[in-house]
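In the block that follows, a single chain appears as structure tokens, in the form predicted on its own.
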Amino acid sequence: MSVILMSMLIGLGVALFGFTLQTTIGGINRKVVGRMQKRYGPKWYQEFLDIFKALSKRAISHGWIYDFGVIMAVGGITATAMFMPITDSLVAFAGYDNFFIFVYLLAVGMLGMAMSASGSGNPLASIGVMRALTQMLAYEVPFMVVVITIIKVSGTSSLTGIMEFQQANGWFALSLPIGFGVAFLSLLGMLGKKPFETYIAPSEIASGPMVEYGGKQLGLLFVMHEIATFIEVSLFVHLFLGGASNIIEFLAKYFIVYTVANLISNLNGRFKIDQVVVFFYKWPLALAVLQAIWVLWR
């Protein structure tokens, strides 16, 4: 077997992986939220019977743009989550784990999926991937200095050797604060976790990108969604957490941040589109400025 194939094998349990340890701590938090809120809550497999129900369900197409879209969000979503290390020796396209890379094909994803909602007609699922956008260039702007300073100070963009480089010297969630307190802010808009779930908005009556999906197309979506979101995670885990030396490491450290993300998302409100853009170029993006020139100079 050559060594390409394998790497695809590996990335694509990399994928699945990404996809099952989502699924399963998303409906634990389900549980932990709804015990918070002295309810029952649901089990903790909800998650995967809602997406194989939808899955197993007839669909209406509105156009091949609706439809191709929805596949070219969850390629490159899977693509993306290939390249992701597990640990520091787990990867399965070594040399090819740069940041970059990452950001790239995220927007592949991504922007399958706002074509295939503009593809389906329905003016409010435009307006849901205007406040998705919207948001993205918000929440992206003061991340991208956080990390371009850690580039520097490790003297690298591959995430692998962002990890050693802090097994060596310490994670930057300590050596950078304000750094680490930036990228959770905007961590809490990649998920869409409140106060920054303004282009969800389930309940408003435009409630977001995918208001008019259902059946099939709504599964794979789902699936997109739990794949972004294992892809989110890690990386905040890996350039501010010291990533994993082992699968045990990874999945404590992956398991306290969503859960951290998830509690906070459910004591506050939701903010409005233009309250959001002016949070995040406001406050975050000053500290990430300061700390920056901060690194430069020190």
Partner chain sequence: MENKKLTQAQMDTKWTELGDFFRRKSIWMLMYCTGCCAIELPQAMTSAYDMERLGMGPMATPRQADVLLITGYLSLKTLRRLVYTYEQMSEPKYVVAFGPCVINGGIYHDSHAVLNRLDHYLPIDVYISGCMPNPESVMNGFTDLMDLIKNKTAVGWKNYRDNNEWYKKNQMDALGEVFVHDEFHE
Contents of the next structure:
Amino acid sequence: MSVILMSMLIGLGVALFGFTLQTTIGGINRKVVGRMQKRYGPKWYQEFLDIFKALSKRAISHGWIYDFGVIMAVGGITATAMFMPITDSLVAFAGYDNFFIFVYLLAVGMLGMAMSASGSGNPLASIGVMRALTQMLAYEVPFMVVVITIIKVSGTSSLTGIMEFQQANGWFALSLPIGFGVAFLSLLGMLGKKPFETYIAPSEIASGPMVEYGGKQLGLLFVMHEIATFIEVSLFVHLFLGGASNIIEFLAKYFIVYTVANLISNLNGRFKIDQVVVFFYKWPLALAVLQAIWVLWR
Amino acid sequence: MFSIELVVLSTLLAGVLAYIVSIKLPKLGSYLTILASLAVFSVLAYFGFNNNLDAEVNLIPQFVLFKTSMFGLYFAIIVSFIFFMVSFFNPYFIKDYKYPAAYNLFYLMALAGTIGVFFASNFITLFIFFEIVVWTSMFLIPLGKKRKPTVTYFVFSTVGSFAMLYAVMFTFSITGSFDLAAISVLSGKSALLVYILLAVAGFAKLGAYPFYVWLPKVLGKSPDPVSAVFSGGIEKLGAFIAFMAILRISPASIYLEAVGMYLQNYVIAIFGAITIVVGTLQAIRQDDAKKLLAYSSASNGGYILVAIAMSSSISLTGAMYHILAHALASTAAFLAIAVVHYRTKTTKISELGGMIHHMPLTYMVYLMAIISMAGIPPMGGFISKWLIFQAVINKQMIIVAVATFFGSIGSFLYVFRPLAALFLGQKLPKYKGVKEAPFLMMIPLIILTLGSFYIGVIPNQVIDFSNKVIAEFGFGPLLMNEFGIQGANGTLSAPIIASVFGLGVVVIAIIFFILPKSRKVGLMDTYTSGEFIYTEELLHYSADFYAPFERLYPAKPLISKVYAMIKEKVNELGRFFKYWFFTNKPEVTVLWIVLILTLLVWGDIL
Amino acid sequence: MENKKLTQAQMDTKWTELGDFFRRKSIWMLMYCTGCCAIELPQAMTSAYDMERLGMGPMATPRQADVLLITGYLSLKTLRRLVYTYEQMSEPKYVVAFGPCVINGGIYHDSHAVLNRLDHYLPIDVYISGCMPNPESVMNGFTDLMDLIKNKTAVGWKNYRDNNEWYKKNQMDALGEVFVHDEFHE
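Output the form predicted together with its partner chain next; the form predicted on its own has already been displayed.
What follows is the entire complex, opening with the chain shown before.
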């Protein structure tokens, strides 16, 4: 029993670490983008200021489901982050860091947020949720096909297992280059980076699901967004870039993946939501399936 | 010891009793259905778990033979539980029916029929009880005041029944036995034929592609309790038949190296995959909440088929688990919608809104049900989907995997639709004063939700049971340790996931409540870009929810064109016979008279 | 140590004071581009002056924003929307007004459709002068607002709450009806 309690404490530590890491790197990336646009850019800790300011502000509430959804969303995401390994030895629940947990526990958080947003009674929020779900349907399927290839090749769905496999046999980014590309596109979709930020679209649907939030609910949703980003980017690092054997390596890989995604994002416009679906179901899915057939059925 | 025949007979008797009582007092009769189904469920569960069910007693003539098996027991307990749960709704809906007495009779007869099917030991018994279910459930459907779905259901059931009858007779002609075990003896072409026929029967009952068309029509239009019973209970008969066909018969055919299974199993899996995709796509565009759930039932039937077709310990456990998880979740969802229907008299999503403010408990029940249906932890559906995914990956069936993932993510889309537009959103003024579900309706809703939650957190008992079931088919048990289920490429620990999720929510809730308290505002005080809007309907986004996505695929499934063509041909044939044989047109009559006279007069020469 | 529980108002003050520390370095603005001064905002936001280095950024809805920017003259029709938007913002909230039109009507002072003094209807924390104001003065105005927050003198939102009757009366006098009760009116 005490083992589990210890694991849970470590897990909470991982979630906190993930939040801090992603908030810092998010801030640095705002600076990077600023420099790219010949601006000075904000301070590296700007994101922390934003979040704490929002948390301290007195907000409005649209009823119990509005609050409950936020709690469920952030709680679900925190729980997901608790399973995430950071390096191949630093993992809260060793042996239980199953890939599917991340996909489906992440969905609890998304469901909570969607519920809360729809509960606010704003039609723009519902439109945002509709777009977010449709986009999820688009990017998730090619990503999953790539991942089952990885799971089948490495023979395990545990993230640490996949890491160890790569450290012995080379990165999947190199041995499955097509899948790497497809998964990177899916990563952009997951993170809501720019060709696929249709569900936020501030100038079109007034930031979609977030339209009614302010104050602590908005702050908590920012926390959720940071932790979700941490989960998604770490998943990508662990699945394709060989994970990490120490924390410096993890930080370096994490920073590179997130920054590249962010830079690509800043060069793009925005797709319409049906274009997103068509985009993902055309080439990425076909390539992912072809690669899976080539690798597995050979 | 308790005899199965006694259970079946007394259920039928209780049906007759309920019928007699309901002629004068329909409501009392419907309470009898609750008691009777409770008795059936508790007897089956109690004596079944203690291995005390007796199949030897012969009260009915010899050709009706029963046997006990874990396989039958698993199904019988689930289905009788679903019948018991749904029966709580009968008293509230009974007054809407044209023939309340008949409803109570058929409800219990359908229950007796399903139990008879699950415990049948020979094909004659199986067929008789199968037909009892078909006929009784057929008469339950038009009580929702729509006749057409009944015809659809009858047509598709007939296809299944005839396929089964033919399979039974064919087996008899070869092996000379009606025993269920006889089908395992078959070999070669005849085995393949029986396999296909029984699969067709299972498909038709389960509502798999290409027979899924009846599900939305029937479940969408029949009375609410009947829809729930169909989705959670009667539909599972199809899974039962499919299990039997796929696992008991092994016709020799091509072995596919790449996926490690026989061709016919792979074809079944592909059909299951098509069912998943078509069901999901159609569910996404439904406006009627019941039809939406009906398509979701079809899609989940596809998962069960895929899992059965893969025939490994993991996949079969997944199938068994999915049958249970889906029965609980789907029934809960249907019943939650039934509460809404009962209170507001409509199930159209675009007409409803803000029901959460009137019925928060029903909302929570629906929420938990959809969490399970979408396969999200910590509910039962997650474990079954995880098991099925494990098996799909293990068998490296890529095409099927695409379909299962599509269905799994797509289910978020369609289950969220009633949540967002029907329960959440603006509080529409036309439903002012709508109340929460009555107490008696609450009972099954809460029990089903807790059950769904329990099997999602502690899967051990169910997996123990299903290990015994799959052992009857000759598969090894699924390994479990204290915390987790051992899959093909990883372990899953449901209790840890649930407790971590609980911990996450508690931590965040504490933070949430420490932070400054929010100011309550109404739903209409919402961001409108500075526009003044006072009409709730204008701020409620519910019609054409997924319009941008729906634009990408045709509105009607392609198979419905085929059915329309068949219908046209049958109509033509009918018109032909009607014109020539059942007509009052003088020229045809004269022609017949002339022909007959000709035959009479010159018949001997001709 | 007093054993008494803090009242809601005292709690709110404590949280506001705590929040002010972060708020003055992270101001989210809602741009209500009523008039021509709005054209000065893009320069202030983009590479040349880079508002983001002060921690400021645009937000989509009043719920999320801390400061409401009123950029230029204010017609009768606009004021209704402005009041509605302002009241949807969560406290603490600030208003920054651009140009002379919001002070005395500017070049539109004799127009029948333009209101002359905005501070009769909404509390203004910072005025930015210039017709139109330079980006430099826009940036200067924002740093002024930050100083005001730091010195706890940006109290417009408290004034609006305390003198609500006076503001409401002025709004009523000017508009007749603030919240128009017919969505297809006008």
